[in-house]
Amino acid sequence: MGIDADILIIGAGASGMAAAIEAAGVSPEAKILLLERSDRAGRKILVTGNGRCNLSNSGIDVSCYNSAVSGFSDVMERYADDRSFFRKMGLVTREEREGRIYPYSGQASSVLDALRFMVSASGAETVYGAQVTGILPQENGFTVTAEDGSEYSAAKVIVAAGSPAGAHGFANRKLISSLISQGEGFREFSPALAPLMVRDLPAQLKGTRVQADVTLQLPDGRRETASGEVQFGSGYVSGICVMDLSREYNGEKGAFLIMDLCPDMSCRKIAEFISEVTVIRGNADASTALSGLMQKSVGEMILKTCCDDLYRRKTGSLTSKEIENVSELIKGYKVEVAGKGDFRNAQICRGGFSGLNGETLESAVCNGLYFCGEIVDVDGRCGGYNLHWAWASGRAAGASAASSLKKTPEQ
């Protein structure tokens, strides 16, 4: 029957490794096996936080998450100590702006090294190149099948197989279909924390970054606002604040992004500044009138939108009406949303399995089967919230599975 295990974990990513470490701590004698479809554990960890691994946030709160799992907040409360969790692995962390927590080294590899060391030290084994396609409940546990025909038996199974986020395709489709056929509740994945595609974005904005207050205006009247750095690309807008807003966009037509490109100044103050510039730099080219306030390419785009024959004029020729229009556009630059980036561009997904016990993350229809990480229907804000869920849910599932091993049938 292949390799037998007390606890078999499908996926050796962030949540899967956290599950193995916690399970070994609760039940040191348990035989723990991880099945990983790729040739290395935790590969996605290396690209998080632009290679620095934003592993958590000091502002964790359930209000920062969307979830279809009833009572999932219990897991968040019990496993809120990410920094202590990693310190016990020999990893020091630091808190930076907006509560984001990073490894003190500034390298994601430090996080992965700590996790891999602890998994190995726990005695857990990892099989690589194992693409799981099905889980079959048996009288005393489960049979787990892989694409190459291998079979593994286990008393408990933890599904930490991830989502399609950041991938060209979803390799775990057969596994999910197998679980759905057994009655597990599942909501189809959709990209979340992804860039927003926009219409008619001026080409000169490509590659620029600005600090802005950004509002997503939806056709039903809802408005969601976030602040931070906005990154302009070729036909899309990105940045942490934009990706946070993308969680609220589901493809509706008639949605707009409205950007305040100078959030620290009122419209009146901006107009006063431009009026001063028309005197100070009266003989300078009008296209440079905003160069003392914002990036040249952004300011030039704003001026070109509001002023006729811009490149033939001097700054001193700007009229009071033009100055008013420029000021208003700076405070409310509006673009229509045309769509959302696909799975390849998404940091995480919305959707997944939800019919779980919120305290243990055990399946509601199959005893001994647990879920954690991205494959669970929980998605959080950008800024360390989703990796926090990975650690917390992995630890919860690992502890629950290990604790259940100790129970006798009579209990």
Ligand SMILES: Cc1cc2nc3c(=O)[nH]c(=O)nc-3n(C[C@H](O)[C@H](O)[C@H](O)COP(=O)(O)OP(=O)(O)OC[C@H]3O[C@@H](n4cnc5c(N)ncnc54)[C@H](O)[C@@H]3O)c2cc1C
Contents of the next structure:
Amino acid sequence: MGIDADILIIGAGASGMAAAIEAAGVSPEAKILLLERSDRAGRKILVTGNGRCNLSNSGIDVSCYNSAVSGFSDVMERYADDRSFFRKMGLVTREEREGRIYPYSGQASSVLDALRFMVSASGAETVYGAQVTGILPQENGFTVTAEDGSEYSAAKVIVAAGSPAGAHGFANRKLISSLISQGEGFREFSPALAPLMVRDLPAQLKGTRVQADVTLQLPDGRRETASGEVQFGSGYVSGICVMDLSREYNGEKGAFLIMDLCPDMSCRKIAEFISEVTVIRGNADASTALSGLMQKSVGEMILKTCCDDLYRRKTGSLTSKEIENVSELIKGYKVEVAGKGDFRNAQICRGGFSGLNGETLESAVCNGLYFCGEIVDVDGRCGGYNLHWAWASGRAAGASAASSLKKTPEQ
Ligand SMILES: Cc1cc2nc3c(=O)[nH]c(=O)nc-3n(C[C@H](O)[C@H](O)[C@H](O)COP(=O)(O)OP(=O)(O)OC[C@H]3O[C@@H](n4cnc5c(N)ncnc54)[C@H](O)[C@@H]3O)c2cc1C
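Moving from the form predicted alone, what structure would you give for the form predicted in complex with the named molecule?
Starting with the chain above, the whole complex follows.
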């Protein structure tokens, strides 16, 4: 078989480009080919971190990930330093709150530019508009087929085709079915980091953002808490902490989100504060009683829930029972979870391929076939953990494929 590529990479996204760069570093003479279905590389990178690309985190630890790949921690440890990986591409990074690492420019496009430049400088070629639908093992490598019927031959193949997260539809059924039919273990994708739909969320909260401690209470008694900015939408709640909690929610009925809307003050302190306000601003409209503590729309919603006839009353008329109820509601605003966002509004998916060697990311059933990025059954928390997995796994798969070329010169 004539060989089109020594290493063929399916998908020129975050992990595929990292794989190409690392493979070229290990084996500069190798012919590397990326097949990308879209008309440009790394589109998803541009929307990450709200356009700023939270590319890694200084607190990377395996406990921040769910995975069905045993031994994947080896990859995390070997390729821990994303900052120097990017520095070598001419990109400076900076660390922000909670260890989140961003390009110093604050623009995701800087990350994409650095990767694209390195891929092209490495001599790797990219074919655009090539949607891969099948991978067939041959005696000395693979035949890779695209939707338009074109075929490519390669000694090694790296699958870096991502997941349906953030996409309008799932276009990879044929590729995945072809791999499953060859014995690869695959767990169906489901949205993981996504907003949570909630019942009866007051419309006036739409568009507000608050700092809160949020607890997800599941019907089996499990409780998970996360802190940070909560964003209220129309019938849904979002924000990094809510998305992190969404990883634990799998559609159970009877799940609740309980929000502490004033995490820095105890219930007693809040009640004392409101009592003071009833004296200081006794003649002000009762609906403004919490405006010195929290956003007006949030405070008004809380007061409306606890006090009858709110809009006809003055702050000084709040009773001690009402003040107690208001304080308790601020510390535990509870909404029922009705569902999770779909693939389109999810940042990542759970599921993917798992029967891999955790050190090399090579398939356990097919020599010379490697997987990296989100198509592998590894998913992490919000905060740069998923892009870290994309770079680390891409580099591991690229290095493994390139080193195995060296071991088999007859190919
Ligand atoms: C809105 C949003 C915000 C995010 N923000 C962050 C963040 O700030 N920090 C963070 O860590 N993570 C973030 N993520 C997650 C992160 O983007 C992904 O984990 C990461 O991009 C996965 O890299 P990947 O290479 O596996 O997949 P992708 O980046 O999706 O790349 C896969 C590539 O393969 C191509 N492809 C797919 N199928 C085929 C095929 N059959 N043939 C040829 N090509 C194919 C695709 O077109 C794509 O270019 C965010 C995700 C979204 C949706």
